[in-house]
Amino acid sequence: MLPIFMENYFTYRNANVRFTTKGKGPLVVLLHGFLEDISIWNRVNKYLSSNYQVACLDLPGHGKTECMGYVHSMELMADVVLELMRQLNKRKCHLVGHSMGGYVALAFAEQYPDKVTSLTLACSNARADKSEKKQDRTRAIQLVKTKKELFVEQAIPILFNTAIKSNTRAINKVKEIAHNTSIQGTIAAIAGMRDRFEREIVLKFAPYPILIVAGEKDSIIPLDWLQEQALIAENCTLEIIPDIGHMPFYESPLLFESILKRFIDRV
């Protein structure tokens, strides 16, 4: 299937980075999560691009963006986002990050706060991994080295509320994307997430509006974590989407799109 949007590339650290851009107006940057690529944003991209310039990129080691080392830190990926903005000649942007993309958005916001117009965390959070979770990620790296296909088959379904039978098609689509992610890219991202820093302070002192979108049935990021973090920021909106897991743009696309656009429009 041909891509819906024209593909573009730039080079960063001798690696090719794929991105798309559509529309005119203030810049919105959409950052996908772990084992995903820019295609997860196709609906959101089309929805927002009538009023905004919407840019999506494959984060390092994902989609058609090449790997940039053995560990893809959140700071490294944030610098790739900065280079994207330079390529587009944009000074500020609305940042939208899903899951790992939210960790990247928080790293970007910490390093370049004057370049952020608003920050949206979709099923993502500002806490670092605790020791038990770090150990889980290290074990995941070992599994990926020898049985990546098994890892993907186990990791993707739990992102969704599997009690909803209509999610089966989306689960299979995300599995396809994840299976196409290289072993090196998968390991580098897991290591980067494992080693990421606590960034609740970014929420507390953010000079821009923040939106947190939570899935009521999310088994990856507990709802109470996001409720607690929403209280940290002075200018934060928390939206809880009922009956969905970790994938709002697939599980409840119309509601997610309307929540996101209403927030960005208000900013």
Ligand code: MLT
Contents of the next structure:
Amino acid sequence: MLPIFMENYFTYRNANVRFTTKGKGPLVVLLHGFLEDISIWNRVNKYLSSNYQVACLDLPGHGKTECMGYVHSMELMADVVLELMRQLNKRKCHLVGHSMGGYVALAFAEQYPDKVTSLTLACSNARADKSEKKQDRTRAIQLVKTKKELFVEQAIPILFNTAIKSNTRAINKVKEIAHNTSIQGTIAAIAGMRDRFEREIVLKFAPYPILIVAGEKDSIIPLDWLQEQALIAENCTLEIIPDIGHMPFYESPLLFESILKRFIDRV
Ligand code: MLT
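Given the form predicted alone above, produce the structure of the same protein in the form predicted together with the named molecule.
Let us now look at the entire complex, which starts with that chain.
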């Protein structure tokens, strides 16, 4: 998919990292999820960039960012975000992460709390995987090694509330991005997610405001987990988007954009 914003690159650990930046004002960094790329933010980017400098980057092994090894830990990806901020000469940002992007945002917030103005977890959560989920991830890695196409065909539709017929176009769009993600990038991200640490403590002691956006019908990050985690953080707003799955920027774009902007404006 062609980016609609001008692309830039920097190098980190000998790998090219693609990013875009648009608008002027306080920095908002948007981090996509697993098997996604910067294009998932196209609408949100347009919407926010009239008031903010919005930066998006392809996380390692996704979109046009090259792989940095065989395991992309959340900490490694957080350091790529730090390098992005260095490139943009910014000391602080509003950090917004979708799902795996939220895990990266939490790793960043843990290491660099003074660089975070606000944290938004969109269909993402601070818990580590339970042992059953870790085993699923290890099995998924085996499947991706030989049958990545099948893995993608199975993994993408369940991100959406499939009862809603109009999601078909978005499902196909996300499948296209996912099919373009390399086998190494896919495996490195699955391994990184499997091995990630629990970070509820980051929510508990956050010195900045937190927004959690939940999809009522999300089958990846269930609503009740997010309701529980919203109680951990002192300064946390929970917004539940009715009738959507795991993909708020596609399944309910207008509501998602206005929730996000209202929160960031308020900070
Ligand atoms: C994502 O959408 O980024 C992933 O599905 C999250 C996960 O598998 O935990």
